[in-house]
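Single chain ahead, by itself, as structure tokens, in the form predicted alone.
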Amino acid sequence: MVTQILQPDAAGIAAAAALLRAGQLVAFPTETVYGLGGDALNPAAVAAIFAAKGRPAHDPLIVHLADARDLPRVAAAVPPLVDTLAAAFWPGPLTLVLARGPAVPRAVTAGGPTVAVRVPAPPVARALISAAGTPLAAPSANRFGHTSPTDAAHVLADLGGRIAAVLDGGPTPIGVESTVLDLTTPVPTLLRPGGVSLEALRALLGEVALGGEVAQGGALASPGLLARHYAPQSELWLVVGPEEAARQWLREQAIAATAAGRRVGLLVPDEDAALLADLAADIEPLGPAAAIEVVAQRLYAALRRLDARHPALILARDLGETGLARAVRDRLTRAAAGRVVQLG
């Protein structure tokens, strides 16, 4: 199979959504990764972005609406709640987890009683929910596990001849995943942090619970609770703790590590990128610690650039979990796979 690449145009949007009737594969952006689209409430197609992604049945797939008035296709019941939330963060980038609908394949949902669903910020992911005139079956376009994709070039890199077409929006601004907030719960839980800060939630709503904990097996309720996940190739360590000490931490290790005859990756601040400038390391700079917004739309380009390079180790800073620094902790403890160090 040859993977097209369509413009964000009418016509591309046009010849995406005929692929995506046709029960065919098309990636597109959305405001956090690109998704990798699929007819949600087709079995075959459904089945076919477990296949070409190799993700396990046990992993849910978040289900993606042009408008919050079409949430009744595919959730049993749309609590109040809903209308609250929607007015403050649809489109963009949460998801909630509402109880299945009748008409949602199982393996949507690995399963489960309830499905996840959010409404897309870029409106060029909106018009292709429209005109493909189903909701959107839609996890990030890359393979399980590994790195999710901002651009239209990481999706080829992972998923070229394996799906239909890419719908090239360029870079996504946000750069990390959605929130996820169940509201089947006795209070509102966040399954996993993302592009809407628990604050903003919290602001809103009052009590929101913490739920999320690192799953090993069995069916999920949200995809983005495995262990290991956004990993690269490369071993990964995160270090947690106050900045001097952490930074010291990452300048004893990228030492250590060089003078045993391994390569090291440093993931990083602007700020260390330049107190770290003459460690024999390879650095890549994620702007600067104080603007996390930063931070999180390059932290996976950058991780991918890194991971190319096939450094034996790559080393990476915590930098906090106050709004979307929360987002991030999130994705490099699971690419690390555990391997976190705590100071202090």
Ligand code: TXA
Given for the second form:
Amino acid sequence: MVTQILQPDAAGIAAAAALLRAGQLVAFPTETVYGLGGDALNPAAVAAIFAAKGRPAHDPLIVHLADARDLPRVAAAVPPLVDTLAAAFWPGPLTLVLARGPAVPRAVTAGGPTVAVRVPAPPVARALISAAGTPLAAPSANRFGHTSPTDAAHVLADLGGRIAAVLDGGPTPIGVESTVLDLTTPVPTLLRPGGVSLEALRALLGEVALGGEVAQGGALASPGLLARHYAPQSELWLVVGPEEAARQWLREQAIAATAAGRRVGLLVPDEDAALLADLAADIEPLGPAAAIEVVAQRLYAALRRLDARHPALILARDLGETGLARAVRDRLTRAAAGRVVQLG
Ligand code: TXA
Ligand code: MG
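Having seen the form predicted alone, please provide the structure of the form predicted together with ligand TXA.
Next comes the full complex, and the chain you just saw is listed first.
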């Protein structure tokens, strides 16, 4: 199969929608990362998504809608809290877990009673979903276990030849995946930090519980599974702690590794890149530490670039847990697969 590259104009959207209606797969841009889209109500298309990604069947998919008014097509019940959240954050990077509606194939929800739903922000994405005339199931458009794609070239690197088309909308503005919030629990529960911050959710809802992997501070409940998520090929270490001490740790580790003949990559903010420029390391500056939006936007592309050069080690510095930094920490913790060093 030759993967077509479609432009995000009326003709490109129409062509992409026709492919989706025919049960084919089309990758498309959202504000977070590119999604691997297929007709969420067509079991064959859903099966094709799992096959193209190499994703295990027990990992459920997010369903994307053009408008919150379409929720009854996929959710069995829409609690009042959804209106509050939708008014504040949709379209946008918030995924809500609700009771699964009968029209949604069980494969989408990995057999479970709940369905994850969101309304993505880019007009191109919503125009595509509207033109397809059906909700789109879309995981991130990478092979299972790889880094999520933030531009069309990343999608082609992972899925070229395996999907019908990619709609090229340029780089995605947020750069890390959506926040996943479970509304089927007594208290709304954060399952994955992402583009909408925990602080913003708490300001609106009051209590928000930390669930699943998040509750364990990124500790791996089932390492065999999670270790493969967001993981580069190189061994990645994340250092958490006071800025000066963490930077000193990066310096010492880089010097020791280099002395041992191991090539080192550094995934760090601009300040560190400047202060560590004397090291014989391959440095990917992520932007100013204070501009966490810039860091998040660049994170996955920088990780891919570093990884492509196959350093023995990638060293990264944590930037805290306020706002989007919580999502950045979560993804780096997963990429580190447990190799997290806590200082001070
Ligand atoms: O930003 C995003 O969310 C991107 C774009 C394409 O929308 N999509 C994305 O999909 O990141 P994916 O499949 O890579 O991650 C979906 C996450 C997984 O952690 C999955 O376990 C969780 O959402 N999820 C999906 N359905 C769920 C459900 N019913 N209950 C709990 N978690 C669910
Ligand atoms: Mg993913």
